[in-house]
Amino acid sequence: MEKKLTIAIVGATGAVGQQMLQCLEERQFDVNLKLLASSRSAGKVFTFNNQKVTVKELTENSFDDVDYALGATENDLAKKWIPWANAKGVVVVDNSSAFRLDENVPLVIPEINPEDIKKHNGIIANPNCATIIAMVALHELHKEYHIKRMIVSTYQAVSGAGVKGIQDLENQLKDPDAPCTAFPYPIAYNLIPQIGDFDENGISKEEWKMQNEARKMWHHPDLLVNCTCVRVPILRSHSESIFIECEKEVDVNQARELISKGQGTILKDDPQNKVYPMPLDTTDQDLVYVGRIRKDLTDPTGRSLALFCCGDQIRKGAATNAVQILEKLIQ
């Protein structure tokens, strides 16, 4: 009998490595799960396939059985224990930042840029979550009309920043005077125009995300983009207004037609019934929804095209992507 492959979760009690072990089991992977975090949380269990998992300290002993590892973690303790998965042998998809624009190391949506899945090192990065959502909504565009400029604001969820964010929320809700533990301000009823610190320039590391990871999936070195991005009073899936300028013509009911029949979207787009993407509706699954599309009046040469699209930062933006890229690999 084929021996059973071996898969760890790293970071498997954070938000992110939660969600990556309901992802293997609603996509019914047969393997053993090896779950692994810091010491404070070996000993938790987890059901995975009606089978108890209890939660181990990562060492750097910790791969000697494993054949895939999916990473959960910040990019500090990814830079440290990806490098003992290496060693021997096993291949890791990280959800950090950490390695995402090495020369060296293939960043993926299987959607969009499967093939450089072949080209790993022994490590393939999972984009930023709110690069994930706008480059799935508008792959189709892009192969059609070919993107050339982006004009993007987020309206990113409380839970992009880990439990912490979604308590911030949760307790300012309750009571406006709480402290803040995950932003500089209250979120409770506010917006803050701040993910990440910024540059020499006002521009946010989480801003910078956009430009430098889509154009390294596209293969498009000269794509310019503008984001704002901006932490919302949602507590899950990630909102985008996306103006895009293309080498042509753009025809809106073709665009339509194309988001409609592309891989990882749904559309939602009659605004005259009140059709359009929502957060709450985004929640819990793993499309991009995408919406209100329209001309820009702006552009008299018909070549720019302004849209809306949600999706869950969680799944898609994070956990789903990674497991994806994972069934490629395995396939």
Contents of the next structure:
Number of protein chains: 2
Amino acid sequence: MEKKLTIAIVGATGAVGQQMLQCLEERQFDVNLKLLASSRSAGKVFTFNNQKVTVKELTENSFDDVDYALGATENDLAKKWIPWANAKGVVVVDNSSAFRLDENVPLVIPEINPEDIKKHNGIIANPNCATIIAMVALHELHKEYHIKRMIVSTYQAVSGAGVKGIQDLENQLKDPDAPCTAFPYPIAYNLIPQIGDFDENGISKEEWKMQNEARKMWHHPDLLVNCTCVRVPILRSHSESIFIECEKEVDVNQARELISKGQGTILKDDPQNKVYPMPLDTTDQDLVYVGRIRKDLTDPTGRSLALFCCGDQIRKGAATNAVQILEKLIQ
Amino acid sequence: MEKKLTIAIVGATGAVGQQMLQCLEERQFDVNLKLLASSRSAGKVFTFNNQKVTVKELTENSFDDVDYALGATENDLAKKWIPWANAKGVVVVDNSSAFRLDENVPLVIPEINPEDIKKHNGIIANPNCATIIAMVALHELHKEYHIKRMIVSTYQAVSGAGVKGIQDLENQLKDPDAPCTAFPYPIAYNLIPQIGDFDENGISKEEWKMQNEARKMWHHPDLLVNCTCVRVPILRSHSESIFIECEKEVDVNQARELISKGQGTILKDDPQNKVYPMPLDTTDQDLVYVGRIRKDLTDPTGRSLALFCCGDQIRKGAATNAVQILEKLIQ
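To test you: the structure above is the form predicted on its own. What is the structure of the form predicted in complex with a further copy of the same chain?
Shown next: the complete complex, the earlier chain at its head.
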């Protein structure tokens, strides 16, 4: 009888960590689970495969009995504990952005570049949530038409800022004076066109991620992306309005067929019958919904397309993608 | 002593009609006010300049004693009553879309094409709300750089669907099963990428308005606009993420200065210090807030710019603009 693998979730009590636990269970991982978090959360108890698992404090010695780790911590912490895990031979799938653009670290969406997983040196980075949703939506179109340029406006859920973001929205909807703990301004009945800090060109970190991470995963260093990232008062699904300009002329019906057959996508595109992607429908779903597909009539060359897509930011945008990488690693 | 003018508001009990009343009062119109609505609303009483005004039922004879009328009714009704008003010599500023593209009817934003008011034949059309907000934001840039192409993604408040839209959001936030009276799907915690019906190309009526109305007001028949209109769970300000491609090379600092000096706009653009337009800030304001101005780095010619703008949909997007037209008419 084979020995059961031991999987650690680091940052187990946050929104993404909790979703990772749920995804492992749903995807029938028959493993020992180790839950790690700060001393503040140690002692909390969660259920995995009908067994109680107690959260342990993350320390340098946490990884002695671990085979793989899923990381759901902020960058600073990730930079600290991932070397501890690697030193014990533990391979880490990390959801922070600390290592995403490191050339020694593959950045992977399993539907897009699973072959990059093999090149890992102990770390595989999980991409930014908005980037995952856009790239899954666009991948079949990119393979067929070769995307040169993307203009993206996002509608990003408060869950992108974790449990605090969700609480801010819920509290502020009840009481407009409830404090802002996750965002610079109230988010109830509001939009905030800032996700991450801005550089001197007025472009936010989140906006750069879409270009830089997409270039890396598509192995397409010339890709041009202009992105405006906006936080909206939605709980947990991100939506994106995307315009793409391609090398080849696009065909709307073919584009629809490509997306309907694509991995990780579901076509929701019959607007005259009120069928289109909406974030409420993708909540707690792993698939990216794609619709509103139409020719961009402002490009006379016929090589541009507009579409709208939605995906659950905590699932496919974070936890599910990491667990899918782990599945491929273990195979 | 001059005789006081009599101004009628037709559709006086809706969200836009009520805002028209408030705008007339704020802008110190010393006039007799006549409030007209359906028989259902007749008898309701509102206060204007400290006097009670009782809503009367709209009939063919409603305009005998009227000088000017502000229209805040749906298209079907507008087509019915505006001829009654015109037959009595009453000039109408109409907020419906029934006459906007009629070549005998000027379509006007006073900051943009006030000279067109003079060409009226009894009707002046008030533009679509999202179009007004975008064009006010862009007008100075258009004068300087000549906009060829716009790619717009909107974030439109529920007030665009009137009082019912506001009630749907408020009710559904309290009870997710509250009925949808204004929208095809629940809007609380959701986005709906549909505003207006779709044509066979998958483009909605609201999306066409941005191109067709902008072409008319800028007298720019070659303007190309690709627009994705999305309803968001916000009460009454519309926001828009806009990319423009111009004839001339753009300069970000000059663009900021043009907007800061422009009519109807206020520059909110210091993202590193968390200054950018947000719909909560523009609620109940007449100015359009513009920020997030940056070069579109995906256009190697340097002729493209990205920005984000917000404006109160009921005020500048509807009632204020109509009252401003009326001011010019009376002058």
